[in-house]
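In the form predicted on its own, a lone chain appears below as structure tokens.
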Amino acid sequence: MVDFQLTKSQGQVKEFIHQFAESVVRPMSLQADREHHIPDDFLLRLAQMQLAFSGEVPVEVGGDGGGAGEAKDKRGKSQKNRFAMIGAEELSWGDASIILSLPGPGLGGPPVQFMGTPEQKERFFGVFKDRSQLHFGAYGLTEPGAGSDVSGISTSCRKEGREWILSGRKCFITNGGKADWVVIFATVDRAQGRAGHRAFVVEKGTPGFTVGKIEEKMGLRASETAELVLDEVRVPEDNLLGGEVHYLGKEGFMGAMKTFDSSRPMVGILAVGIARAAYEYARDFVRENYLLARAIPRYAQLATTLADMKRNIDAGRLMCWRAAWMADEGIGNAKEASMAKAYAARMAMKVCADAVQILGAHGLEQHQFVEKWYRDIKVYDIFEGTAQIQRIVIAKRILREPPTF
């Protein structure tokens, strides 16, 4: 069973990151949102603190394996996903853009870890051993015509001699413009569907590999989201993740899906962090402005709304923790990962909307926390697979599983 009691080390991680989020991250949050930028010296400080919650550098290639919280339980099982949940919620409570901008492999890390050969892991993760400069990885899957429908990617790849040639366009790529390398998914033949997928690591500066526009977004404005253009980009065959033998089945597509099993609970817990921030702000506003014991109907409604906000936040957190626990235990968690992401994102949107409603006109003031959180939260219902896609994933699995009680 999942243990709901934090261990001593988990509690220490939670307390440390919360204090950091409260004293350092939150005070710069609104300025970073206005300027659409997080200072490089601040990000470098985070890198040197070894804060990492996804895509961390594996221990076997010289990394610390889990950033702020790699640890094992009494059985020797890794708890890195559980630690990631705890730390990520606190940092997202401070500012959601920060965690997306952390130096490191980011979402590019899991496919290299899951699919890469030992030599590829050493080569591509090796750059992150240098903590004197900012280094980023990125994950290039989404295209203008293929977002949640991953099987529809059209970026093409063909082999000539000892090189692969890639052409296409990727969009909405987090840290894509500043990444040292990007994992690019392409297809040898769209008619083959999933079996035609291949995953490559394309390094910054490769001829024909350019950054298009940097998106102007409604929320998460301080996080970079880029368009990437591949125009007859030649990459060596050694950059095909796993080598050609890896793609005798549908391993390219499965590599993309495996990444989501790790990233979707993370998206969920980040949404929980934003929801908690909005709830606490609204709660404190009510405490300061209303005496809920008075017999006024509006006050009773405020109390009920706050109770619902708190209850739903706790439910979302527990769903994310379950998916993380399953990942640490080596239990397939695709259904639970999608459940956590789908529920937490929609829950957080409702909580942020309720916070705006409680604060009234104050909740709509530009460049204030609640207004910012209201803008930030919407994308959590979209990226890493929309809510509709999550429901398809969930339904497919519950229909083919044996009945449970």
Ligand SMILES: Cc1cc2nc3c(=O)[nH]c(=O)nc-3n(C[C@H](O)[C@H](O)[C@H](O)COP(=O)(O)OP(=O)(O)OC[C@H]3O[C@@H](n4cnc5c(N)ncnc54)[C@H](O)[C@@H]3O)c2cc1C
Given for the second form:
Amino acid sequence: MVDFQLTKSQGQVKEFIHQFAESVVRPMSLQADREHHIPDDFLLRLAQMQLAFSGEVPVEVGGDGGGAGEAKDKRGKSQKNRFAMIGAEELSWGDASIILSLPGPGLGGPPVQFMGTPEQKERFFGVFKDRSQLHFGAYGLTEPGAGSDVSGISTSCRKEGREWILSGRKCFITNGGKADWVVIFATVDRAQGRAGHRAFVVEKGTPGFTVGKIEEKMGLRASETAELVLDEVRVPEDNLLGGEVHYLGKEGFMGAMKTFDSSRPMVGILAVGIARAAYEYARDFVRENYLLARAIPRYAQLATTLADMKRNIDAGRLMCWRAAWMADEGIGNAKEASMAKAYAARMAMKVCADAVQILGAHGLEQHQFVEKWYRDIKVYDIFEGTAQIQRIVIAKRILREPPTF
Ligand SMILES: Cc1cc2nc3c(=O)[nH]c(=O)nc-3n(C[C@H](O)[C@H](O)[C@H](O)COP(=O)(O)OP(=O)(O)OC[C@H]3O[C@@H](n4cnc5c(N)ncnc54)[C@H](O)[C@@H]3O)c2cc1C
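Which structure goes with the form predicted together with the named molecule, now that we have seen the form predicted on its own?
What follows is the entire complex, opening with the chain shown before.
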């Protein structure tokens, strides 16, 4: 049932992306962090070489299904999520921001995929077939008064004729400022809670839809995080994802949440990649500086810390792989996705802190990668559901589901 051996093609993907991360991504990482920006021509080259893309354009609308395409295992089951894990770990090993900055539908993709009609998928994913320019999608759920508790969103929507009118404010939206379109979650009536939610695709340039401030963050500085303002924005009824029939139950909210079942293991494995980068950096530092001093107590302490770092990274990776494998098998993975994300993010924070500690004062220098990874990793503990929220998801499931081993 369990096989930890990478297949030949998985091994090739790992090797190829690692080489790319080492020779191309890592060398631009510190500068991108300082300039809060990854140059467009760099991202365009990646898109044109079909090297890297953020999110998945489904095969049925002419995409490659997320890079691994239709890769299947011996039993004919999709390996898409497992391939994504392998590639993502290597890429984030190179830089913590890059995967969020790549062109593509990003987090905006899953709600279009899960809720959109065939025509909407064709329309909104269609833009990504053009690789001559940078195209981005984005996901607009968070508001100043509704982050973890998304049922409390106050961005309003009301129907007038064949249009919907949206008003409100979204914040911390990845690639929100440069996106061709953003999936905006709004409510017809706050009193209805989740049942009142609707998801719209709002296109760039729609009158009243503007970009507010771009956040200055502690970490992931090279990734754009934007505030979006909706002032009586009129969108055609065709931009309501799934059409009105989709919202007869709690579907609007479920669509928002389903996004996370696929993205949380991904966030977890990105954290694993950063942790591995920090661990390897610290390990090499110890090798170079303490190799001749094995007898001194300080070396013994450092060696034990390194052993713990390595052990915990491996545990985090296995949890992420399990959640990805379940997704490939079509098994519900909400609990395992939350477990992987909660564990990997906290584990990676500890590993990055330990790496700084091992380097001592050198670990605080801005030209040392560990200083950057220490700042970057905190974001992974917050977005896509904080550590506390993951625990609520896990607890609800273990109390409701029949006991397993
Ligand atoms: C870099 C970055 C990129 C982001 N990108 C996006 C994006 O693309 N799209 C998008 O919609 N959002 C995005 N976000 C927003 C992110 O999803 C939210 O920040 C996150 O959901 C937490 O919400 P909050 O910041 O409002 O914190 P709050 O919800 O206000 O939480 C504050 C604290 O209270 C705790 N807390 C809250 N509720 C409970 C509870 N019931 N029990 C125990 N503790 C609780 C939290 O764990 C946290 O520690 C991004 C955020 C960042 C930092």
